[in-house]
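Only one chain is shown below, in structure tokens, and it's the form predicted alone.
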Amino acid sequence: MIEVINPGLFSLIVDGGRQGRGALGVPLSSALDGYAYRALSMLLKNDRLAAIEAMGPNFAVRFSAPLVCALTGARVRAFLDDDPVADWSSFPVRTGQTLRVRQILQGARYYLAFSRPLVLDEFMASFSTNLDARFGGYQGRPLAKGDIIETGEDRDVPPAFVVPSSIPDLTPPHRLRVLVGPEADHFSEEDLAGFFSADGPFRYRVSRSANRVGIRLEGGPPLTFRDGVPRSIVSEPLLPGTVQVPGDGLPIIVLYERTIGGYARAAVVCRADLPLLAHLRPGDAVSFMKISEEEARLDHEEAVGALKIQEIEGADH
């Protein structure tokens, strides 16, 4: 089993999400950083991992059985008892050892998974936690100090690491590549030209109103609605990464916990940049750059192909 010694600022169980349930109003609730989650899957050779998504320093778990642990996502300083371990890698753990993340160096959310599967109930073919409805994950809630997560039989997984060239740079300022949204024509042409230019005046800061539901931006010029255009719309479906604009004109980036919304959709973050949204921290600078659908497709294919791991030859496991 795995015992939560310190849950950090916020930690919960995630996986690839509840696919295909949006029409029922059930959101994905997946790992916010899909790239980091896919790296875990490759390191542990398991496409259906239940993983821990965590934030903040001092997160710690203790292991009651030997296994292999993998750590990806935000760049962190982590230790197994008193010995440092590398992030974006997998490594063996002995019975009784404690893994502790002491410092966040870059980014916001980091991910842990294990060669022993977590014993959890699936809900709608997913282990992910839906916080609003309180189902999935560990009792439908964030992890707390003293929680015990049972584990299954161990799998033989060799320690490995993600090659350095595959590890994303999470240093702000952040430039998000976007496609034009369905209601972009609700805004003035002059504002849109500036908004869709990474070097234009429409630069923002991440506000403190940022969580798994969405990221509210501030500190930049509001988008101006055209005369006669309503400042809300009939609720429409939302994709992760949709940039909604409420009446005050300041953008909100939707994440993975909503399926519909009633604000104009000015843009949609391209798929290749969705993992970066997991790492936007309050105060980080954000701008947008319009790209074409073909560019977005090629960028996604490049990101998928960039992820490579290497096994550690001769390591004990």
Contents of the next structure:
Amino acid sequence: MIEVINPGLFSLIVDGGRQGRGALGVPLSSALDGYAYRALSMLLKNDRLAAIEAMGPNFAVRFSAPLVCALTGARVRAFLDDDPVADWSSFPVRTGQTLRVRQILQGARYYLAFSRPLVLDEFMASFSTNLDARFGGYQGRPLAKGDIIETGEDRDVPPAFVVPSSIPDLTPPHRLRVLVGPEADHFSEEDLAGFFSADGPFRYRVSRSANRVGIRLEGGPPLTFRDGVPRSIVSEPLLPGTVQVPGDGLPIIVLYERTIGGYARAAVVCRADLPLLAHLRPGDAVSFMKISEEEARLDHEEAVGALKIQEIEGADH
Amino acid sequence: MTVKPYGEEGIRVSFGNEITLETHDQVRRCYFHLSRVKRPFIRDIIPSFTCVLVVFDDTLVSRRKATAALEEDLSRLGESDPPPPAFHEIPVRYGGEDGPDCPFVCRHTGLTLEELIEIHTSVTYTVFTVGFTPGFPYLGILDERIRVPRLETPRIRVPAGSVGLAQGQTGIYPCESPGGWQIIGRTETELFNPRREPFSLMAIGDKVRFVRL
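In place of the form predicted alone, the structure of the form predicted together with the partner chain is requested.
Okay, now the whole complex, with that chain kicking things off.
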């Protein structure tokens, strides 16, 4: 089993998401950094993993069974007892050892998963936590000090690491590649041209009220609605990464916790840049850059192909 | 009906931008038809007031092919009827602690609490869509006499089962959550159960009647 010694700033159980239940208002609730989650899957040779998504320093878990642990996402300084362990890698853990994340060097959310499966209930074929309706994950809630997660039979996986060229740079400023959204024409043409060019005046800062539902941006020019256009729309289904603009003209980026929304959708963050949204921190600079759907598709394919791991030869495991 | 792209994986089938029962019937027919045809490249189908979003898997099919297949399916919308809607009776305690916004709603509408309850319980509502949180039904169409704006400052916590009003709609909060609707009452009925199919008590098109407790 695994005991939560310190949940850090905020941690919860996630996976690849709860698919296909949008008509019931059930959102994906996926790992925010899908690339880091996929890296865990590759390191542990398991694409149905329940993983821990955590934020902030001081996160610590103690293991009462030997296993292989993998750590990806934000760049962190982590220790197994007193020995440093590399992020974006997997490493063997002995009974009684404690893994601690002491410092976040780059990005915001980091991910942990294990060679032993976590014994948790699946809801609608997913382990992800739905915090609104309080189901999935660990008792439908964030992890807390003293929580004990049972683990199952170990699987034999060799320790491995993600090759350095596959580890993303998470340093701000963030230039998010976007497609034009369904209601982009609700805004003045002049503003839109500026909004869609990353180097124009339409640069924003991540607000302090950013969370797992959405990222509010501030500190930049509000988008001007065209004359006669209503300030909200009849609520419509949402895709993750949609850039909604409420009446105040300041963008909100929707993540994986809502299925519908009633604000004009000016843009949609490309899939290649969705993982980056997990790492936007309050105060970070954000701008948008319009690309074509074909470019987005190629960027996505490139990101999928970029992830490479290497097994550690002769490792004792 | 228009078919348009949205993001990298979305196709929006849109039936205008008016919240009416006619539009709703088209959305519902489209949703059930596409769900029944169940093209293998479709990952999700999400209906709303005026639109059906189809999320497709572009590792299986290109947008061009997905759109063409969908348009073919949409040309046969008349060939299958959606299932008959379920009917739900929802017992509600109105006013007092269960309906903290009744005083505001009464002031705003000029109605007494009795009149407000009488009007709210006199209509058979239609579930226009389910969303916001799992199982949250958006119900219409609200009587003109009890239309009120949203709260200026949304509440941080609205209790589960709260029955609210906002503009042309009434709805029920399945779980405790933040919310900006004017709360007029509360029900004990369970609207969402993640452990039991079909998970959400209500589906698009279901009919709902509130009953005073």
